[in-house]
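Only one chain is shown below, in structure tokens, and it's the form predicted alone.
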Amino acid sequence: MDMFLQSLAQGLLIGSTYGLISLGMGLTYSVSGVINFAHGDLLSLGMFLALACFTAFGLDPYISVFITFPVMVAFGALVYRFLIRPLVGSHVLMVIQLTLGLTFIVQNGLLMTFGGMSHRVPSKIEADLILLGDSVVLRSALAVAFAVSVALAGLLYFVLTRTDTGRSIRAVHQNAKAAALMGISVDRVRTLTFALGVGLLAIAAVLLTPGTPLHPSQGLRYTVISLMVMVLGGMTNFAGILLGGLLFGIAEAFGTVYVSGTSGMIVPYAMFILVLLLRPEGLLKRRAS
């Protein structure tokens, strides 16, 4: 018993994570149509940003995300605008092909700058242990990751339910033809909502540094995961995507424990294929009648 709560709060912990940087990719998708298929490596550099900020100024990586996020912003804004806003409307396998070359040039710009070696950026509380009755033991920065996580989440629900801001997203996302028509730019708000969801990687990539080792080649698994937690919560539902996170990070935790050896990493993907079979619409989306 003691081991299931263990594992049970742990994959919590580290599935709110999986949720937030997968409501990035959510977010995107919602409002342009477009999968980004270089978000986790967007996720990889900026905890390579975090890196930088400790070798550069000694930064923790808490610390440092009032750096790594405006930047993560900045950047977002300028990859929407000048690559991806041209193809929007164009073939699906363009955005692909296009984002997929974002990931090459992001791996191989991080290999050539960090090296191919393994990183570490070490955070004053990454050892720091929080006990939970007599059995489930959890780290410190998995406790701040959660917490951060559920607190993002509801601010970006009322962002997105009580401010002109968000009325504007939820606008374009639900008819960018009507949006356009009562004066909303629906190319200032893609671009506001893209550069929106690597901001988020940014804060995401501060919640996974520390005590994560770090190579340039991260990336892929994170877009994995954020693609198959976004079909899970429905593409555009956020809540669902929400869920989907905390479900994929709860699978992972009880694969890891209770399936022997390497056996183990299977065990999320088998539960996606089962979700995906018994509810293909997403978790929480009705089906149709």
Given for the second form:
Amino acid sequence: MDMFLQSLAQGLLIGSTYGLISLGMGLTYSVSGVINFAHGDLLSLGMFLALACFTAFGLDPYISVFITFPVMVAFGALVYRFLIRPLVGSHVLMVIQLTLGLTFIVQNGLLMTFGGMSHRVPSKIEADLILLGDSVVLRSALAVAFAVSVALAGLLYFVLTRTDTGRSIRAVHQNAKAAALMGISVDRVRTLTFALGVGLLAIAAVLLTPGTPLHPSQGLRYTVISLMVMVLGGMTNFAGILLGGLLFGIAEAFGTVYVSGTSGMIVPYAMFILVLLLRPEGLLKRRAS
Amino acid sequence: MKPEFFTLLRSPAIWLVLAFAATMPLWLPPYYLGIGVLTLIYIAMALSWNIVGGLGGQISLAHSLFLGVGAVFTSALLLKFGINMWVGMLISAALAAIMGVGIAWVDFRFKLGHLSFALITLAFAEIGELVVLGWDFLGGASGLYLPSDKGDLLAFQFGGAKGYFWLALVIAAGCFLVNFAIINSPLGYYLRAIRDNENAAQAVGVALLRNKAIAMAISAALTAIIGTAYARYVAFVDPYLFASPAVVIEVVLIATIGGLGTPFGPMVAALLLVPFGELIRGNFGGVAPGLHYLVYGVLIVVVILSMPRGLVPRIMDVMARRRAS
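For comparison with the form predicted alone, produce the structure of the form predicted together with the partner chain.
Below is the entire complex, every chain and molecule, led by the chain shown above.
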């Protein structure tokens, strides 16, 4: 039972961050119809930026995020304006291929800059532990990750429902043509959401960094995770995506604890296929929100 | 089969190119011969992927499963059960074809669309890699070592690089022929109709599942055969090479740069890019590992933004316009 609670807590905490990562992807998809196959590699880029800030200035990742966030937002805006925008409206395969090319650029750019060894970004709170009750021990970093992810998801919800920017994002999500007719600059909204989605990755990167070895080739796995979480959540349902992230995190934690070795890593994928077969439209049925 | 297919078979240019390629092992120095084998293997992979990805317009990233079946499963059959590699290759090709049909069924049953198809096949590919890494029968993370090559043809051993060059040449030519045959057969027309507008194709009576499944099965079986040959050539079955989706993504990029849909695009792109990449790796690999992949990445971005249909269709357009004026 202890082990059960322990892995459940562990899975929930890491799953919240998966949800956050996929949220950026889902946001972009719902507004521009673009799936970014370089999503995981951009996350990886965020992690390596944190590493660079540490090696150059000795900054703790929790502090350097204030530098990496605006850098990633700007980078996202540039990528959207110069690479992705020219393809909006053309065949969906082109964007897939373009972002696959982007994964090669980011991944190998990182490999050339940082070399092929595994890196680690140390942080002050890395070794801190929190005791929950008398049986569950958690790393503080994961608790921080959970708190920040939930807070950001809440903030995002607030922005989407209560501000004009959020309303224009939802308007483009529902019907881009009608939104344009209402005087919303669709292009600006799309650039903004893409940049924001990439910026979220800078934050998620910091949340995942403590205790995780970094390697330039890790990006693809994160892309796959966020794609699966997004499909679990029903592609454009933001609450569903968060739920999908939690579920994925829990499946991963249970898989590692209860199934030995690498086979345990298959558990979340198996769950994904099962959900896909039973509920192809995603966990929460898509409402016309 | 349309007459174009037989015109091609009768055209002397094709046979001259093939005959010239066949003499290459006799005069190429070993280092360049090695690059030649690799180039032919990539041409074959790009061509067999083109059947699904180019003609059918489905970006399948699950082809690493088929490559892995051909390489890893065949080797495991040889090492664990002593099954001859020729037989193993056929078993693997059949298994890959069945898996391909399964994926086509999932695609059809859940009406995946282009986007979901790409991401779900990527998830399948990831699962495949994890299965290989976690299962000792398939060599796990440390891979499988094939017995040393004594040039025994009956045991699927082709001696040195020379033998494998000819083997890869035969496979690549075969893949080209299959591509060309499909393009000029009803299946090719159905596939293109499905690619351009699935609903319209279905409305005029094109059987979606049947045609997609056939294309996937052919493509999968060819990829598995290439996997066996590639594995036997390098003699070490590295799970991170044969079971990881990375190689397939590379093949997809190469095929796209060349231009999908005709057999010439993927072939020309592989012919240019693989030797180019290998030369960069040979000369700069020590100082800048990954430089050749970076160049691939930049090339694909440039090609997609400036000539969306790919290199070869663009060149053909320019040539046709010049001839017309």
